[in-house]
Structure formats: structure tokens, C-alpha cells
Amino acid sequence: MDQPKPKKPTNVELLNRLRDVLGGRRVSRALGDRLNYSHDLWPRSLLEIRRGEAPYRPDLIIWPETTEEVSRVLKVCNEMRTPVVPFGAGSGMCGGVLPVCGGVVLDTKRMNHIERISEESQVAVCQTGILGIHLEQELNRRGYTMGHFPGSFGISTLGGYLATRSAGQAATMYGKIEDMVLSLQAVLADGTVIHTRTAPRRATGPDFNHVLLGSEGVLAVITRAHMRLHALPAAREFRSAVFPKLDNGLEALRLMLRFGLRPTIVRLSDPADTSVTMKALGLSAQGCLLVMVFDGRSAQIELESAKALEICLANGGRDRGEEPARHWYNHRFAEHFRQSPLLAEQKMVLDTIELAATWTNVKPLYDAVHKALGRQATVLAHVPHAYPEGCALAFTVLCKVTTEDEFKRYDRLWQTAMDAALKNGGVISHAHGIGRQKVRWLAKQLPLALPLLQGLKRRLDPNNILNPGKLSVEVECPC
């Protein structure tokens, strides 16, 4: 005789386990904590809400305060077959945390402990729910840096920048969040803490940090973390200059790193970036302005930006002295909250869509991007960040939409730049991630290596309660 199927809980249920675990305090099933976390700052989400919608919402809200309560957690949501989507600040930009299941909301930011810094190794032990401007404020109180500083400083947490493997503004000399890890600690579906080894290199077969970088908060929840520290720098320098075309301030920016120039920031602009954003941060320049922060010992960098100068000056580019990159870098974070009184307008729909490549292909992907979108809406690029193999490329798209085609419309976008990115060398994405926006292109540029990452699901996951429907392009919930 067939066994009668377990009944599936209740929230009730839930919630009370929930609260053994947490208390009282720290678990919310309020409508208005409900509607806070059913979404990101993904500009689709955000026309869906300008429509009075919230097609995504949790069930129940949490806010643990150290690892071993996440672990307790996921125990018992992984029993219950209950979704859990880690959640940081919620400023991503590609609906990264969408609760596409419902259930729970890992609020993550009361873990926001700088536990310990090692001065003889320069190393911090982080909890991942601290804000970056806060880790950033105590690092420099010591004396440290950890030179990531994304244009969401303000309102983003480490965590977050480990699950999207985010870049800073200062990336061409620190690198991007991948290159700041020494070791991990997280907590999988079932509850089980794990660690990686604590060590500056190592050849110990695949390197698990990677493993869990990136991974947006599918295969476990990352808690803590070992991060590299530097020295905050001595000195500081600003350089800037103007160039007739896109393509000299790319070949100046390609033989600066090519010679050993390190610049701690870079930021090239198309003509119309410079126009439009470069003037809503107050600064009157025409062409292709590019910006340039050198950071180190004075002798050093004042060697190394004149050097650059000399470089963009062979290059066809003018010099426009210190004046737009020091005004740049003072209201760089500004730059991130340009966009509000635009979406604040009921006809407009503005996204930033960002891409990589190497040298090779940096112009031609720039070019096709540029073209293709350019019939749909008005946009403006930038180089944000640069390597000396390549450099990654911001599109900012605008344009006026009706309320019966903006998804229409807005996805059209979407497909063209992805489109375009794939066939001429680019990646779908530099410092964002995937979330539920990529998804789509992920399997395209990855073929063989999806089947890795639903097995690393299935083996790590197996109820597939974590943040399910990311790096996925099916959403299948649990039971």
C-alpha cells in the first residue's frame, strides 16, 4: 500500500523554527519588509514596481548575526524544503536576489564585524554583511586600504562583491575582488560550515575559493572572509586628458600598462559620455576625456604620471592638467545616483550594460555594441577599468518607452548587446554577474561549463534550496 506523501509545512511552522533559532526580533513576515526585499536594483524589477507590482516576494525575512546561526538556519530550511536567498544590500543590478520561489531572505548586514587584522601579514577577517564604505572607513583608521571601491561604496556589502565578482574604480591597480581573497568560510544547503586554507599561493589541486566567487549565493552562503590589505599610499596625483577619438585614448591606455604604468584609477569616456556625465558632475570637457588617479611614494608616481602624460600626448591627446580628475574623483560615487531623476520619469528607461575584452577586440566590440544599440536608444560608454591584456566597457542606454512596450523594448536592448558582445569577443559581464538578467547568455558563452556548475548544484545543493533560478535559465523551486 502506497505511504501517504509527508505533509508540507506551513509558514507558521517555519516561523516559529525559525524563531527557536533567532528570536522574535529577528524574523519578520511584515507585508512592508516583504515588499523591501522582493527586489534589487535591477532597472526591470524597478519598471515593474513603477507599475505597482511585486511579482516576487518572500515569505519571511532573517537577519542571523554569526555563522553558526546560519548554519542552524539552513538546517532547517533545507528539512523543510524551504528557498533561501542571501541578501546583502540589495544594489545589485541584475536581480541577483529575486526570491523567484519565495521563502526566506538571509539579510546578511548584522554580520558586519571586522573580527581581527593581522599587521604582520595584512590580512583582515571580515564577517560579509559589512558595508564596504564601513570596512573601508576602519581599514583607513589603521592605516590600510583594501582598494575596492565600487560605484555602489556606499550602499553594497563584502559578501555581495564576493558573490558577483565585482570590480572596484581602483581595479587597475588592486585588481578586482577575485584577486583581494585569501581564504573563505561558508555555510552549504545542509547546514555544513566549510573553510578554504588560509595561505597567500597555493598548488592544491582547483582553487574552492573560485569555486564559491562569483557564485551568487546558489552553492552556499558565504560568511567570512580573509582579505588582502595594502598600505594606504603616501601620496596621490591627478592627471587628465582629451583626445579627438575613442581609439587614441584606448592605444594610450593600452601602451601605459603595456610599459609597466600602473594608474590606480582610469576612466576613458566616449564623446558623448563626456558630455552628458562628465556635465551632471560638473565638469565642461568635449571629446574623449580621460581621467587618471596615481597613488604611491611621491618620487614614484610623479614619474609614472608624467610618463603617462607623455604617452597620450604621442597619442594625440591634450593635456587638460589635474583640475577634471580631481573634480571627477571627488563626486566619482555621485556619478553611480545620476540615474534617479531619470527613472523617476514615467516614459524613460535607463540600464548600464557592462562588457569586457582584450585589446584585439575592445574597438570592434565597442563599435558593434555601439551601432546596434544606437538604433534603439541614446548611449553613452566609458572604460572604467583596464588590464594590461584588455579593458572592461560600460554602456549606459537610454530611451522613451510607452507603458504597453517598455519590457518589450527594454529586453530588445538586452538582446542586442548580448548579441553582440558573444560574436565579437566580449564577455556578458565584468563586475556585475549574472543574477536573472544574464542567464540566458551565460549558457551561450559557457556550454561546457554549465553542465559543471548544475552538477557542483545537484552534488552541493541537492534540494536546490539556495537562490534558486540564478546561473540557471530554468527555474525549478522546491518542492
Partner chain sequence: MKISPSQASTELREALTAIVGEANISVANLERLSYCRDLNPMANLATNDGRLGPLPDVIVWPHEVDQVVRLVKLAAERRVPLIPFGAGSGVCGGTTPLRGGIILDLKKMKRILALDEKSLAVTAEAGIIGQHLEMELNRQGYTMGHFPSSIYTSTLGGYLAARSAGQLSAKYGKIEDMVLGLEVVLGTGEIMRTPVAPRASLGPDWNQIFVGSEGTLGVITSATCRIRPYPPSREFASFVFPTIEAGIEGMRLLMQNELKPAAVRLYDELDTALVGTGSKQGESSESFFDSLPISQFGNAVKSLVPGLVRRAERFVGQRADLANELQRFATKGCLLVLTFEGEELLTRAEKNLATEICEKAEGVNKGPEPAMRWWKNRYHVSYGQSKVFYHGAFVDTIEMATTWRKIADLYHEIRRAVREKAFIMAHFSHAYHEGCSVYFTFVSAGTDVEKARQTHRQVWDAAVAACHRVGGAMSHHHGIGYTKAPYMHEEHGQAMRIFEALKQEMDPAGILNPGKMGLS
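Next block, the form predicted together with the partner chain, ref. the form predicted on its own:
Chain only, nothing else included.
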């Protein structure tokens, strides 16, 4: 295929120096690659794409395979003041990988080795470019699980999880990704390799893992992680209940966790989610459907699931047996992928807005967000994970638009939801992160976070080469 002329001629020196490090085949300037790597799955970008617009484009894509190569390419890019966008699988939902200043996309997916599994400590040492599903499959083969199952399981990487503080379906039991990490290796903008040390806990200063976790590519490229594993559970129980109102279901969840029960998965739908999402999966119910999965030793989970059901019944729930939960479990990844044709279709926008709040705040938050969004779109909501202190809330919004007003309406949906969240004690993201999309509202939620982060970045990445324009209100390009 003819090499079309890049808009801005690629810096030949940069190209050559990167080829010196990686060889010719792991550096690309092909147009096809540049288009593919110009966005993630932020629905707003998808609106642009279906109009045939794609405002940003990287100049080069590179595929390093080792930490050492990452270090060397960052050194080159730092010297040449070239932006570098760390890129996992591009399944992000908020524009985290948009190359707003062009430059180099660093795809981590060839860094996909599981380097070691310590059976004794139940720890896996992995490169971060590995897809979640591949990591989990290999662990399963060895008798373990990491317990991280995001809806995007098959199309996202460990590095992406770490960089965005991702949550999987089993977060109720295993926590979010930040709860599973023991230590990280990462490369700073100037090529310096840093390691945090592996220990179950420590008291040796701030937790540097937590500086890198959620840093969305702006502070370092995370190259390796020590992750906690669990033995594959010996047994599994399914339970389902349906509640007349969301309040009843929320109260049941709260009381279960307060009691000390540890379900692996809980998923509570509001009435609309029950009748649309769950129905699409082949489940029929009216009201608010709760599906629960319990994993562990059979004696233990029989006890726990029976108690959970008892709590449901005492709070207005009706027992729906095992089947709805088992059915949902078997089709749980289909949920998301059924939605994608809707987006490809013109004249429709679809997105997920995920928030979190304490139990005290969650119902008022639900009511406020639901009411505000309900005037503009169809709204389906569910609780994807719950904790003893509160839970996450996911709103799926969809509405018909015209080519003229689609951006306006899309942006208004978000503005509405974020305003309501900020006003009602919610956090503006539970697991998807900030990206390009939520910076404005992060500035409201945590006013000091952005200036501090930018200050930290100036010291660790003085040339601002790492993922410029993210976790920052201003877009300042290095070149």
C-alpha cells in the first residue's frame, strides 16, 4: 500500500532513532495504524468517527517488548520533546489515549509475558500489556484467579486497568485493581526505571503504588506488576431475588455486607434495567432484579448465600431461585457487546456513567441523577458492585439525536449527570477514570488535585511528553 504523506512530515531523526531501538518492524507510520490508534472507545470519539472526523492522529506507533526498550524509547522521545501516549487496548471510555498533541503511541501489548507465578505467596509477576482475558486464562490453567473481570475483559490490558483504577464484576469480593496490586515497575519520562518493593503492607512513607495507580499515562509507563492471586474457588452458588423498589434492594445489599457476608458478585438492577438489559439477556422479571454469586468452600457459601437470601426476604425481596443469577453469569460479557450496534447506527448516542457513593448518599444520588437524565434520555441503572460503606452506580443512557445536535446533546447528558453527582455526594467516577472527558468536573470535586498533579508532573516529566492534555485542564503540547 502507498504510504500517504503524513500531514506533518514525520521527523526522520525520531523515526531512525526509534528504529535503532526497536528495529523496523516495531515502528509504524502506516496510515491504517495511525487511524486505529487515534482514539479509544469514548463514545464522543465514536460520534466523531461515524461522521468521518478524527481530529487527532499520532505520527508513529511503536511496540516495545521490554522495560529496557520502553526506557530507551522514552529517553529518545524526551530528548526530542515528542509526546508519548501509553496505549493498552484502547478500550477506555473517556478519551485517555487521544493523541491530542500527536506524537508517538506506545502500544504495550507486546509486553504480554507472565514472568513468574509464586504459588506460595499467590502472586503473579506480569508485564502490563497482557490482555485481561489471557492473564486470567493462564492463571485458571494453573488453578488461580486474579478476580478481575471488567465488562471489557477481552479487550483491555493489565496496564490499562492499573492506569485507570478499573473495577471488575467481582469487585465486591476481590476489590478493584488497586486492591490487588503489590508492587509496580514503571518508567519515568526521562527513561528512569522505578520499582516499588513487594510486601503485603508497609510503613515506609506514602504508598507510591497509589501515585501511579490512576495516573492514566501522565506520570509514567507502567511496565510490570506484582498482582495478588486467589485459588480458584472450590464451589459456586447462585441466588436471585426481586425487589418491588430499588430502596429495598439497596437496603438488602447494605445489610448483607454489614453482616459480614462476602458475595463474589452482586448486581442489582433498577426497574428499567431489569426490563431492558436483563430481558435482552433472556431474563424476565418485574421490579428490581438482584443476582448474586458466592464462591468458596461449599459449606461456607451455603451458609452465606442462605443468610443473604434471608436478608433479601426480610427486606421485601422475593426469592427467584438460582436460575436468573446463573443465566446472567453465563451471559455476563454479552451485556456490553449487545450495545455496540446501537452506537454504530446513526442518530443514536449511548454511554455509561458510573459513579459511587456511601450508603447514606446513594439513594438521593440515584434519584437526582435519574431524574435529571430522564428528561433527556432513556436511563437504565444498576449497582454493579457493593462495599460495606457504599456502592457504585452505573447509568446507561441512550437517546436519539440528529447530526446537528448530537454533540450538544451528548455533552449535555454528561454535564447534567456530573452536576447532579457533585451536588449529591457522589464521586464522578468509580472505575473508568478521568481521561479527556471528566477533567472539568474533577477540578470541582477535588480542586487541589489538578494543580498538585501538574506540579508533580512538571517535576517528573518536565518536558510534558507523557500523555499531554490528560488529567489537566490545559492542553500544553511539548513541541
